[in-house]
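Heads up, the chain below is alone and in the form predicted on its own; it's given as structure tokens.
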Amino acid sequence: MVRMRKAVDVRHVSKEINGVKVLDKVSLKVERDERVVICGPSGSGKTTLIRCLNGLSTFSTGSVTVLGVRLTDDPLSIRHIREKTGMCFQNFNLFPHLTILENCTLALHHVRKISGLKAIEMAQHYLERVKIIDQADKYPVTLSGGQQQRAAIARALCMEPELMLFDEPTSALDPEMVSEVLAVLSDIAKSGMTMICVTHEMRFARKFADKIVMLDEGKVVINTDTQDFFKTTDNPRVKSFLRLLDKR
């Protein structure tokens, strides 16, 4: 069977909350093995858009197709997409009552039906990959923010997804912890995995992304190759956004 090249196909997606348009006719295409950064000011719709890709948020009009599956109200379509898609949140969302190893094996047991030593070995493999294998038997509260985010990444990777979504993975971290998480994301990118990352870390985006999509007030301001994004001088909204980030 021929594998479809397109990983994500968003067409004219709009979403309203209490009469306010959070997303306004957003269209976006992501190819297999492509790394895409979604950026923009706070409240521009970035998190809402990425949550629409796996059914965590609904949308009013338009269509979303992920890995060949059209997202509908049918729980089966959502399940098919989530089985192939991993997501990391800005606040980690680790289960506090489980050890890091148990956090990583939970979905292996209940979703992939992998049990015993094989599940443990898979979890250990990905904890090793994100360089926190020494934290496997600890609880999330004892880890630093950077370690917790790396644990959350390992947990998502255990499902061996075809697509990874990251919602501002460094926004809850102290500045000194940001670099360690971004290093992990860069390492994953080298493996060729399809990745979509919402971030304000534009120095990272320049190195990481094949393409950058900027939203403002729920609309796509620009959708272009990374090099072209940073060379854009005739778009005042892009220039203003980058200037504000430089002042931080």
Second form
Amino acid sequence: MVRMRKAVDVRHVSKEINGVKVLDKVSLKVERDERVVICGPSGSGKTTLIRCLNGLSTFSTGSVTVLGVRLTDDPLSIRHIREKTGMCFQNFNLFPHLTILENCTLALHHVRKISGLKAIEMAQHYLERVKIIDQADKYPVTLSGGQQQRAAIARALCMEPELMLFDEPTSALDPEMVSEVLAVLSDIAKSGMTMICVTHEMRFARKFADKIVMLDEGKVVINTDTQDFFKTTDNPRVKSFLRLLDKR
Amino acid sequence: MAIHQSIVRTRNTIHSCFDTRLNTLITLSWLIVLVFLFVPMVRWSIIDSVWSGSITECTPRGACWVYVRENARHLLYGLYPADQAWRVDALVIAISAQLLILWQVRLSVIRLAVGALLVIGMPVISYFISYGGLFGLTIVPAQYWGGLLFNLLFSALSISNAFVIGLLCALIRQKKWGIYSGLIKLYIDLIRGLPLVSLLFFATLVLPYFFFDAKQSVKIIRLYWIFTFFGAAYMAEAIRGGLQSITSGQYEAAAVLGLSEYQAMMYIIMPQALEIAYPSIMNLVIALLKDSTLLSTVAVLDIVGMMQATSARVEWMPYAVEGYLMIGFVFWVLCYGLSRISDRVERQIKVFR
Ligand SMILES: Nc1ncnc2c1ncn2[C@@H]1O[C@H](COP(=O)(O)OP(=O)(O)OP(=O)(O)O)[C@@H](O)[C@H]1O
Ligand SMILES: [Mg+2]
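Okay, that's the form predicted on its own, but what's the structure of the form predicted in complex with its partner chain?
To see the whole picture, the full complex is given below, headed by that same chain.
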């Protein structure tokens, strides 16, 4: 099989909701094993963009190709993409009626058809990796926010995806729990994984990201290497955005 | 320790009943009411009552529980022939066993199989075993069916069926399947706007003009389905309430893990929705169990119908009160038991909510 170069190839994607352009001719290329941070002010379309990559949101024009699969209306294409793509949400979305371990093994059973002990071993492996193996038999509500998000990351990793999407994984967390989740993200990054992360944690982005994309009112206003991003402080938009974050 | 605590608590409670003048007054008035109400009741129903012996020993001063004892067989089995009563016993045991398995066994394959048997198989099986005519069983027409066990069999099967139909209706409404959702909404609104009694009369008196005939055996089937669809409408609303409280995040989390829509429903959405709807569903189960006594209004010899029939005999006529009290007590025990069970399950659910 020819190894596909691009992990994600978004071309001229636009989306309108009630006449408002939520995404406006967005183009974005992500290489394999590349780490990309998407940032931008609230309401700029970050969530919408990242959800377009795995078919959770639809778009009106343009094309999205993820891991060599072109996203179309065909449910099969969405399924192919989701098989190889993991996603973590702002508010975790763990399944509250299942223990942490069961949260991880459920999709292993029913999607990957891995049964019994093998599935449990895999789940334990990833729970160990995000350092909450001691919480495996608890229910999500009994965990702290940071632990829940790490459990959600382990659940996604269990599917052994080639691409991981994160939508503000730390913004629902108390400050003291942010770092433990970011540490896990850095750890996954080290092991080689294509990752796209929406976040406002710019200090983290500086260390973590290869590339930073900034959205504003549905448009890509900046798409550069991390070093260049922090150097281009002469760009008024970046300046005002970074200043806004510092003030928080 | 625990005993000491409960003594202290009791003492505090008693103290608080008499701590102010007003509280003392309230407490004393209550005590007087209790004495006036309960003493005669206890006297009539226990102290002065006749429990054994023959009817001739009964006096107007006390309850005549001999009535219940002498008629126990009829109150339990209706007019079902004594030498055939084992057929009813067998059905009660079989259905109880299936409910127990559904309640206690966690393995989903077994639960699905038993659930399907209970909902699809058992109504038909129960009908043919009760009616007979197959496998050399003598025919017992439906006029002979009745008693408490009829109430229990009828409502257990009907409620199980209502649950499944309600579940399907709730799903279809949730899915917004165009015309079908609209039709189901119409059906639910229609049923909820009609009293059960009127539906039962409809099944008994009106339906025979269109379908089937007026034979009692077929009448039971008509009543069964009316009763079931009555319960199903309420079940659908209870379950829909549960479904609505599941956030879109749960659907999305299931979708990005690659679960199909069916799998997401089966393993993520439904278990949570049913847990949330659980108290309302149990409420409904208790209400429907009690409502099964309304069958007596359409000449079915269920426990109430049978009790009225027995107390219509001259020698038992003065003792209808005992009959009604006994029925009240039996249903109170049944419903109290059910609500205790539902409390227990609810607490288990709260652990992880
Ligand atoms: N379902 C929807 N219906 C109507 N408008 C929507 C919907 N989803 C998003 N929008 C609009 O689209 C725009 C972009 O939303 P989006 O959630 O992508 O922003 P965001 O960059 O993720 O913001 P935040 O930082 O607050 O999460 C917003 O103006 C929002 O009001
Ligand atoms: Mg967002």
